[in-house]
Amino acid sequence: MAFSFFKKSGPEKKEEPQVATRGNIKYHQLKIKEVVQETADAISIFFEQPEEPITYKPGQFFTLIPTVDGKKVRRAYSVCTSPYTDPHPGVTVKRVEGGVVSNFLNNQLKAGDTLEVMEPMGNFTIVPDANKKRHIVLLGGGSGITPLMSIAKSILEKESESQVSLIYANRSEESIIFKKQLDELQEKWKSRLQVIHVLEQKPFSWECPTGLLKPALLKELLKQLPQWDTAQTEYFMCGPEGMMVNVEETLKELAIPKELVHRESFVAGKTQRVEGAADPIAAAGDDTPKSREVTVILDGEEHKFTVEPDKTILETALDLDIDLPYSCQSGLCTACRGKCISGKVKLDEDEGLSESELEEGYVLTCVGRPVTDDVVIEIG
């Protein structure tokens, strides 16, 4: 299956396939409407929809597929669009330090390219509902604001009778991503929507917070925001890991139920865990470090390869050029999700998937490591 990942505009020779599948997951070759730069190392990146257009849900991501100097590389980015405010939708892209992709996309990427991009993915969602009367409270730091900013735009839309509340940490007032769309959405929702910037570079233009997002500010911050009774009231969050560790402590401390929290990662936790089809939960055997041979069931095609002790199952598929699904490769996004029908699977990282999920014999074969002799996973 042959894509041209990542090319400019014009005329073409060959028509290159709209949508693919591989895996039950579609690839879409999507065209760039625009590109806006939001701040100095941040852009959002704006596509036209299809013939067949593309539904997602606020907050999840898309996986973007270009090349670079001669590889293709793939990364996850936040919807920072709304499926219910936004006809083209959207992602925004931070400069990372060192960053292959985010670097590239900020350098290169214009308006008439076209990319390859997978289909919208990801739980950390939530499902607008007329009929429901709740408050959305919105903490988020850094480029963490994307799926935050889908989630705000929908619930507003979409439930007349909720509240939403915004807790957004920056370095400075030039870093505010959305900076002036934040200020556009609480002139137009007025009473239905609050937010508040917390810098840790005290500002010369406007009064806000400042220091970094502590327990002790958290708990001075949630007081000056709406109070609703607790099991109305919603709390997502998403920005750096630091950050979230003092809101989960924070939340924790205030006696939040644990289902009324939802997190979003985008760096993979420490967890680690076995699973396999017959008995998830239990020791994997004989687990010590060996060469084990692996059979993936792709599409109904079976593949089978050894798998190195430093090796996870992804890994080895790739550099074999079995085309396996993917995308973050952290254990997050479950796009390389697969059924263990056979065998026993350990898991460095199980954040991704459901307890029902892991019940039900999920691995994910991006942090996935055979532990016995006779693995059979069935992808798609």
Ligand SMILES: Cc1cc2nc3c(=O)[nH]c(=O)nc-3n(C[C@H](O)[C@H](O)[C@H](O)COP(=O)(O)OP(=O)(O)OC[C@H]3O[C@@H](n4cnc5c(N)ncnc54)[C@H](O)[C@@H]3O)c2cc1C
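Positions refer to the first chain, counted from 1. All values reported here derive from a predicted model rather than from experimental measurement. Just so we're on the same page, rigid core means the largest C-alpha set that superposes within 1.5 Å between forms. Compared with the form predicted together with this ligand:
In the core-superposed comparison between these two forms, the C-alpha atom of Ile65 has shifted by less than 2 angstroms. After superposition on the rigid core, the Cα atom of His28 is displaced by less than 2 Å between these two forms. After superposing the rigid core, the C-alpha of Ile54 moves by less than 2 Å between these two forms.
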Contents of the next structure:
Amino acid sequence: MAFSFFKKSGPEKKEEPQVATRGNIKYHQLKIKEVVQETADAISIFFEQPEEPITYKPGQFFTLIPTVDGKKVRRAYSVCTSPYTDPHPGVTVKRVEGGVVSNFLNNQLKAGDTLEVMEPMGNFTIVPDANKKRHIVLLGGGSGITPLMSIAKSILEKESESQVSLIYANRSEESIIFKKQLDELQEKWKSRLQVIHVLEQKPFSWECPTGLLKPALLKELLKQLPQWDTAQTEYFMCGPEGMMVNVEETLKELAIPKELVHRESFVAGKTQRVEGAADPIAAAGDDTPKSREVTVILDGEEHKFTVEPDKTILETALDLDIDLPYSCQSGLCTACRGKCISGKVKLDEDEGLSESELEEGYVLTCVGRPVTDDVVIEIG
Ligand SMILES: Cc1cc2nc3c(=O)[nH]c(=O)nc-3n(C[C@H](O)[C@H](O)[C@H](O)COP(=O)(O)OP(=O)(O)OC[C@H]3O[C@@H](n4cnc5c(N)ncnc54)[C@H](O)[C@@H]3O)c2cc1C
Ligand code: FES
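Now the other one: the form predicted together with this ligand, given that the block above is the form predicted alone.
All chains and molecules follow, beginning with the one already shown.
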């Protein structure tokens, strides 16, 4: 694969504006302050703050837009930093076998390079509140630690009466991202942070639970955490699909109310929406594949176009150079979210949207196909 080089800043070159706004979304040209090798197959990328600093919430994600093979590509990466403790925002990227962007970034990126980055987004977040006293239980696997790290650091810093517990599953000791940082945080916050590592392969020099994070093991581990009232405990999970399914099942068996459970998926999977949830596909109208006209209102401007049956609304808009916002293109991150104010849209995937968002008529254009002829979607 022929990789292109990142743009370098230099006096001889015409520099791109530091920030451009398209469709109400800010696109920054961010200089890389530092690239840290976290494990053999994961790096953290720290950005210089621009003149007007970027603000973000714990657990949100940045969309990185490198140019690979002459083509701009977008991928979402969750922040690993806390806006309250880290001067430079950062993301952590783990290689995916055969993956275009994760390998490009791991192979090519270095301090001083400039990267196009879309403003932070995402609802897998928490607003720290110094007056709150609660137990935040974080359940992570592999690269899923990234947003959990951001949340942990933020809560520990800002909520002096709250407790944070982390159950973190990995294949081996060498694959644990942030092992040293987590040890240091435990040392710093002692009674307020508990970390339990779960490894598939037993480590040489220390004891920890081993095996996959299946319901029986997870229930055991949850019992080892400080016990708080159900209503004061919130759960945040992020990891591989199999782990997320196990965690969801366990929390359901333990009768944890679903509004206290938050999840972030990095990859489209087969997780079933919980029983009783709105099913946008069943609710949609005529499913017969045919061309249909769609109107998208982007920041007040109306765009009318025809969506062919083999295309999504976003794909069609991008083909027509309509600059709709997007990131993951898999129905996970909600960067492309809009409100369907007329007609019906079928979603190939609805993982990113909450039940209430579905009920309120929100749709994801990246996985959305019109099933009536009068679809109007409002974005922004
Ligand atoms: C909201 C959000 C936040 C994310 N945060 C992070 C993060 O903090 N750190 C991080 O490393 N990644 C994160 N991801 C995943 C990231 O956006 C990319 O999907 C990932 O880096 C793979 O991109 P790629 O171009 O290398 O692979 P692609 O070329 O897109 O895909 C190659 C193959 O790998 C599969 N694949 C894609 N992603 C994964 C995965 N995560 N695990 C296993 N198989 C996969 C694809 O189905 C495909 O078959 C996040 C995704 C979302 C939606
Ligand atoms: S672009 Fe991520 S949900 Fe559509």
